[in-house]
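Next up: a single chain in structure tokens, the form predicted on its own.
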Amino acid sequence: MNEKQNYYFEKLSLGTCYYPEHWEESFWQTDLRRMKENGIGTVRIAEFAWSKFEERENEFSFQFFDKFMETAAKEDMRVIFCTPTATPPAWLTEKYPEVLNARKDGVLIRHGMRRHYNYNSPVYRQFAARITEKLGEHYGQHPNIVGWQLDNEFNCETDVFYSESDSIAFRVFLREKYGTLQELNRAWGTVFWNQTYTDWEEIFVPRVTYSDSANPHLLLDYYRFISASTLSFCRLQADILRRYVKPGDFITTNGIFENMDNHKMEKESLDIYMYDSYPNFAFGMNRDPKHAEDLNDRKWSRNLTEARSICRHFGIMEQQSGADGCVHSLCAPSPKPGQMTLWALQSAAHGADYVSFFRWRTCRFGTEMYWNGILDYSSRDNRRLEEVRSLYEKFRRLEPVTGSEFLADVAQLKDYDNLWDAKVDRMHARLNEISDNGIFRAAQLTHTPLDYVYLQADTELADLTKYRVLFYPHPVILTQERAALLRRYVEQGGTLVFGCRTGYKDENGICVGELLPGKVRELTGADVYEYTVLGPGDDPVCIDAGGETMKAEYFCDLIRPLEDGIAAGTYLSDYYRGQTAMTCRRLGGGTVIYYGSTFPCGTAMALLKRLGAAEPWRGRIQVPAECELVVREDRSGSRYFFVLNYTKSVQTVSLGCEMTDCFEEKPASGNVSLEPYEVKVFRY
């Protein structure tokens, strides 16, 4: 069996998603030749094609895809082959309905769309394992295959599961975790509202209740269970394929979706992680007008930052190429000239060394027939194909960037316990929404490169000390182990910033009886003695932080500094006017800040500037707020400054020293103009 590897692309390269089953065989060779002529060297195939391999139960045929692979070999086209388990065939779901997912009320999710199965059905796992094995046996050694994609977009369409198989598997999960019903009842606080369990068979995945509100501690474990189920199904396929794939071929899947520990999945099962990037969703006809100015497509860099946190050098399996739209949902407009290139380079700037466009040609039938590819229905040459060719030339000039490191001195800490708790607890969700948006937006507008770091069981001090400043906005659930790791980070010289509601729950989501902020009270030098939500009728509350005014939004902690803590900010209004809102404590070589509210954009910007972390590259390059700045460093120490103009207006960048324009391959200095949607990359 091949061992799991850390896979790296040799150079920046382009691919596309291709569906030979959608087109006559006469298209194949012409399509592959046109792809190669325009810089596309890899195709992804077969993720929805189960019936092409097993049209009826136990009747296997590889003739169709053998023909396509012969064509790929003739045209020297690399292939990423997929397991087709995202769309089980009709013969399977009709004969074995236990493989289907269900709604919360028990109604089965029927055949007709995709991802209608559940991960825990023993029958489905048996069929999924068998088709995976058959494909591995038949294609594992094919010379044109370079990688394998497992399933397609785990937890897309739905990330909740309510089948009978899920309740059975949930009980097994809980038995393994708690051992006894007595311990489960204690951890879930089932004495409240007489929810005590006396038999494991009384426990189910969430079912319909008044206000659709189940026991919050059950729900927290339910989300952990979904993650474990998803990862188990992924691992099932990965372990099978490793027995058959050639050395050097990678195993991957495409995400990112919720209710699963993406980081653990990558560590356990994948050689490299892939993300599907669709920035045009920001301009969809059904978007919320309230978010019309919320960075629009530029905020997809936040998703790319998430992908980079999972895998520093990742790939894009599906990159926006045309307009979005399904027959059952409203459409987004076609990318304007330059935007397709902009979004692909946005991916590359953030760490993607492989970019595959979805898709080669727009399908003429089915749910996604308005989801445009590079080519329209007619296959004629168009400006999108021109952009692909132009992008290929840009990628050639950026080859030294392959495998280079994204440079950031600031990171935001996250963890899955708190992400899942925020799905249960609406207050926690609101805190996260304000601060996650605010910190990201502030970093973007101040051109402060930002990483996300997920705290996991294997997180080490070295994973944190590479950053000068860490924000951990609202770790409602905070373990002793994480508190100890954070203390060591501060003692080593780091600056750590906490927000309100830190540390008030245990791992089961039960509120602690400790003085707040719980396990980091001594670390922060802060005693939270009272707190309140800000109601819709309350006047705005501001905080005076040493002469600088910052906004308190949604929530306020009232704080008394402990002996080692210093009052660094006070409330300016309401009944707690004059009370401490922010503390600062020096510890070893570092600093801990406790801010008793959330971090909207203005507050996050003020803190970045206060901590000397904002605009770290201002001496080298000055970029308008309308553009994004990303900096990568290659193995030789050369730095690449990506400047991305997301606007329909010309923007001007000022270079503080002479650099090289990578695309024009000539020196650049002083003021440089960027056309609408243009990207410039400068090497220094």
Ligand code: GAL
Contents of the next structure:
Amino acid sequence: MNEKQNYYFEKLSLGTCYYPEHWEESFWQTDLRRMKENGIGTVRIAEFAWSKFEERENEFSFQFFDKFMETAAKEDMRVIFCTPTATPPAWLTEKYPEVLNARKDGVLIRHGMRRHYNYNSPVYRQFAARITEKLGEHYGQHPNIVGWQLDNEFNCETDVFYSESDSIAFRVFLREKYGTLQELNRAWGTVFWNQTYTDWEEIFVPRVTYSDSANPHLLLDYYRFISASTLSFCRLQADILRRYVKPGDFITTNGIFENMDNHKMEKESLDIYMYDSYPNFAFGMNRDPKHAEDLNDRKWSRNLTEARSICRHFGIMEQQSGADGCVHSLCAPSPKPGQMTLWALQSAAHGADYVSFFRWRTCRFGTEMYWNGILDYSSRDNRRLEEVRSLYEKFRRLEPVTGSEFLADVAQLKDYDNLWDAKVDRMHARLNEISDNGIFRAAQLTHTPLDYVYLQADTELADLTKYRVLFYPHPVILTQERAALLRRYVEQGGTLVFGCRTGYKDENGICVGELLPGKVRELTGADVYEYTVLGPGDDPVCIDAGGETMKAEYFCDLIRPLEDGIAAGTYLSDYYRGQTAMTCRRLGGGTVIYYGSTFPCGTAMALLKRLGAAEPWRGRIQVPAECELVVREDRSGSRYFFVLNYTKSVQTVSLGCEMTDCFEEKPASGNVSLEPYEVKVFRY
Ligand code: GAL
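Alt. form predicted in complex with the named molecule, vs. the form predicted on its own above:
Zooming out: every chain and molecule, the one shown earlier first.
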């Protein structure tokens, strides 16, 4: 039995997703050779190929993939093998319909797409365990295999489950959590609107109700339950495979989706995390132009920041290589020359040491026939394959960046209780939307590298003291333990910034009766004595923060500084004109700021500047707002400044000292131009 490990790639490398079952056997060898000639050394296979192993119930055959593995061995190609549980076969779902997911109204989700199963069906768990076991047994020791992918994109397609098995498992989950119905009724406030339960059998996962709205405390537990179900299904497979895989081979899965604690999943089941990066979604034709954001594909850096929060040195299992489009949705344009490289280097800059393109060749049939791979249907040479080849050369030059640290002094704190509460509570969701966008955008435009840190049961002080400034925008749910940890961070010299609505709910999502902001009232030195949403009819509200004007968006907390707190900002209008909008408290070596509203970009930028955290690299390199700057540091102390030009025009950076242009391998100084979509990396 292999132990769970932390897996690291030895050097930046390229891969691709390959589907032997989509092509005639005569293609395989030519394809693999051509991949290798162009710098691709790893393929991922078999994630949707269950019927190739078990064509009928309990009739196993490995011939097809054995043959492919022979070709892979001949061509010295590394392989990531997958469990095929994202697409159960038709024979299985027809004979055992209880394995299917259902809509809220009970209608079953049928065969014909993918991910139509539910995690809690004992029958599906048995079938999934058996196919995993068979594949582990048969392929576990294969010398060309380097790693295993579990399933494919847990919680993609859907992240809600309403089958009968889910309700049964939900009851077990709740019994374990609450012990008695009396306790559950209390935790869910079921006395409201006469929702009291008198038998466990009366409890279900959410069902059809008016306004599509269920008891909010039940919903919060439901999201926790979905997460637990997903993690348990993933763990089931990981535990089986660990008995068979070769020492040193990794177990992973791909994508980051909602309603699951990705961090916990990585900790308990995976050796490395892999993300799937599709920045071209930003240019999809079915996006609403009203909501088009100017960060576009650059916004994918936010997802990559999420990936880095799970696993600092991760992989990209699927990286955009062509236009996207399914037959049931409109298509996006083909990546412009340079964009494919830009997006792959965006991944590498943020911490990916392995980048695998989706997919080698566009499929000629099926739902995704417009989801382009590197090659088009005909296989002819094209500019995308050329980009792969030249990216390989770039990766060679960036080898020392492998495993190097992403440098950031500022982080945003997050946690799953609050993420899930925001799924239940529209007001909380709106606050997060404004502040998450605002903080990310402000950090991007001021070239202030940003990390996300998820507060978890095992988060330690050292995980926080790495950062000089922490934003915890709207921790609506805030426990005593978290408040104590944050206090220690401040005492050690950190700067902590809270936004409005901090601390007004308990872990069940019930509003606290304490004075606000609840568990951090004393820590912040702020007394929130009144609050209001800003309605569409309200005039805009501004805050004077020591000579600087900030806009209060969506929400206002009215504050009185407590004895240790100092007023640091004042409302300029409405009935609260002159009242405190922001407080500041010094404690030990650190500072706590309570800002009574949200953090749109302008506010976040002003705060970053005021705290001396904005543009930390300005002395070394000046980058226009249109480009992203990422800074990495290797073990020898060399720093790598990645500058990514997402625009279609030439951009100019200015170097504050002589550096080395890593791709050109020559000195660079003064003003340096970047072509449209170009990436440059400077070493210093
Ligand atoms: C991912 C998925 C792939 C493919 C790709 C393009 O979500 O893992 O199988 O569907 O998107 O749509």
